[in-house]
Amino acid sequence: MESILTAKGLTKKYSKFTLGELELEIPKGFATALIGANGAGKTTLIDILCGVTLKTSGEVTYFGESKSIEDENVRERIGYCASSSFFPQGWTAKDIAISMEMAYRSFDRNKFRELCEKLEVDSEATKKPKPMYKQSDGNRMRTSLAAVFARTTDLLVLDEPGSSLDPLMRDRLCDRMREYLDDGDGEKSILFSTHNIADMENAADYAIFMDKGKIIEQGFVEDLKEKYIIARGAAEDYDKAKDMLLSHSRNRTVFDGLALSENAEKLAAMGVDSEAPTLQQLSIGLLKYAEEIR
């Protein structure tokens, strides 16, 4: 697997949480999923990806050739988009452009203006712009995208971008990651972060599991529903099979649960049934099983 981006030995120590140390790898040419509930680490690790927070110990390649994100190539072939808020909550669309067009050479002030139009969000065309905030969080987060779409980059880093979005913008927003992963032919890469990948499957190639600060698992989506399966039975059936499975929800009746795909004939011997799992049952899966071995 060739990769755009290589952390190895990755730390951040804070007084009450720390980060890793974190080993993994963005596959060149994909969109990963940096999946995990809240306060699992995913922000702290886009943000040590970026430049924004400094880590504690580890090494970070980009590209496979830079060390440094203070390398001014780098930081032109990435594009960040942070979950709350990226710019001064004054500012219109105006002025993003300007701030913007200052600071990387390859934004395309026209494409963003296309861009807040077709996101319908305020523009540099637009009469009287309102300020970000007097703008609702999605259209913050809209007018962030529009901006980072608008430059030419080989790597986008994307903190949450659906939270704040309606189901409709977040079908949007998939399609236009899925056009900006082909219009690179294979070259271009996505990493995003998200507690609830519900509406975002479709986008996901590649997946990365947090807890609590650490990677519980990862791997390609297609590979990953091979591994694990869904096994469902009658509740009296429970006892028997729960030995196999890794988490579970059960009821009177009956009981499901994420379990290795390896055990599915011993399962279908006990007269449970079992399936591949959607991407969202297995991250409900994964961190339910974390959240028991801690």
Contents of the next structure:
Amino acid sequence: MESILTAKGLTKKYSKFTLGELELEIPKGFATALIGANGAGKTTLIDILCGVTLKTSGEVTYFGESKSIEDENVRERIGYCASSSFFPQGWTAKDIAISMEMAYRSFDRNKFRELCEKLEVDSEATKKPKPMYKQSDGNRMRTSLAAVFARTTDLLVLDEPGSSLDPLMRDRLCDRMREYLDDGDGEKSILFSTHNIADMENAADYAIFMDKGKIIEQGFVEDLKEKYIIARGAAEDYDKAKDMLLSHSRNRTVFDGLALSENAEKLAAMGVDSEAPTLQQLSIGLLKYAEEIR
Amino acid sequence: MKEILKSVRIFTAQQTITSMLTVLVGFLSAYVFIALLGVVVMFTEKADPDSFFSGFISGFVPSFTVLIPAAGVFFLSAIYNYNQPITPGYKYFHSLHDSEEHFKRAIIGANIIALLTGVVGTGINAVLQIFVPEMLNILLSPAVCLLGTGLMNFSGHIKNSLVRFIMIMPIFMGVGFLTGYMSSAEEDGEILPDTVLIIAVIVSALVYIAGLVFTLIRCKASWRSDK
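Output the form predicted together with its partner chain next; the form predicted alone has already been displayed.
To see the whole picture, the full complex is given below, headed by that same chain.
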């Protein structure tokens, strides 16, 4: 697997939270989802990778060559968008265009205007464009996404891009992300974080699960779906099956839980059905498991 | 200079400058309204026009010439605000290439703009003094400008906004003290008000130089520090 970004021994220490030590590989040409509950360290990790926050220790290699985010070429090739209030509150689309045009060679002002219009938010061409503070969270995110997609980059890093978008817009975002990857012919990659993968399941090719600053699982979604199963059975079979379940939920009549697929035959012998998990089920199961063994 | 302008534009686009000008135009409109009101009162009360204009300008100038450099100080403050994680835009600016260099240049640029507002304030004061020669506070504007900008250069790196505010308070206190002191000094004939203002400008200039040196040494590390 060719990586667009690798991290070795990456840590960030705060007084009440420690991220890492992380060993990380973001595959080239794919969309990687960073999945975890609130406080898992997703934003901290993204901020470090994009040079917003300093790491405490460890090494990050970008595009297989550069070891520093301070390298201008690295910054030019990374398109980053934070989860909320990315741009100053008083700014309009025109302010964003002025500033980004000055800051990035790769920013295309016309493309930004087109994307704003496509995403149905105020653009530079709007007669009286609203400043950020007068826009809804969703529209602010759309404007920020238009700005980041208006640049020519090789890696997009999006922090919770879907959290403030409505379902239809989330779907459009997934399409846009797919287009970005397809346009790159395997050279472009995306890293995005989410605490609710359900609406962006189709966008993820690779998944990294985080809990309390640690990576608890990572791999291609298709491989993970083969590695794990969702076991489902009657409540009376729960006691027999529970040792094989990594995490579970149950009521008086049925139970279901996440298990390793190597246990599928044993579970079947007990009369417990199994099926391939969705990314959402995998996410809940793994995060629950991490919480239980913590 | 081109690089400084570029960095200022990256940080402010057009919004901050527009806001600064809007505030100034707003205050100017209020002054014009009050002036017109004064003229109406002058005619209805049949007051002496010479003493009316002399009194009006003597009262108008201190407040207006303080306001102009204050706008420059607030412009500088807007740049420093982007060094606080709670300020929207923090992550955008910190994710830029060479952001600490842009921050440093934007601070230098905002200092220049703040000093220019001081010059403008002093210029207006000087022109008005031609019409009202007894007006005493021509140096109030540079004093406010230098003291305000200097203190902002110190306090801009403080994380706690309350402490920052407390550090800026001396500007307003200083203006009030100076204006009051000059009026009574003039009446008592104890000390020449011009001398007081010259001393105030010298002290303010020293504060400004110290603040500028401090921020030039500190701003890159402050921008990149953990917050």
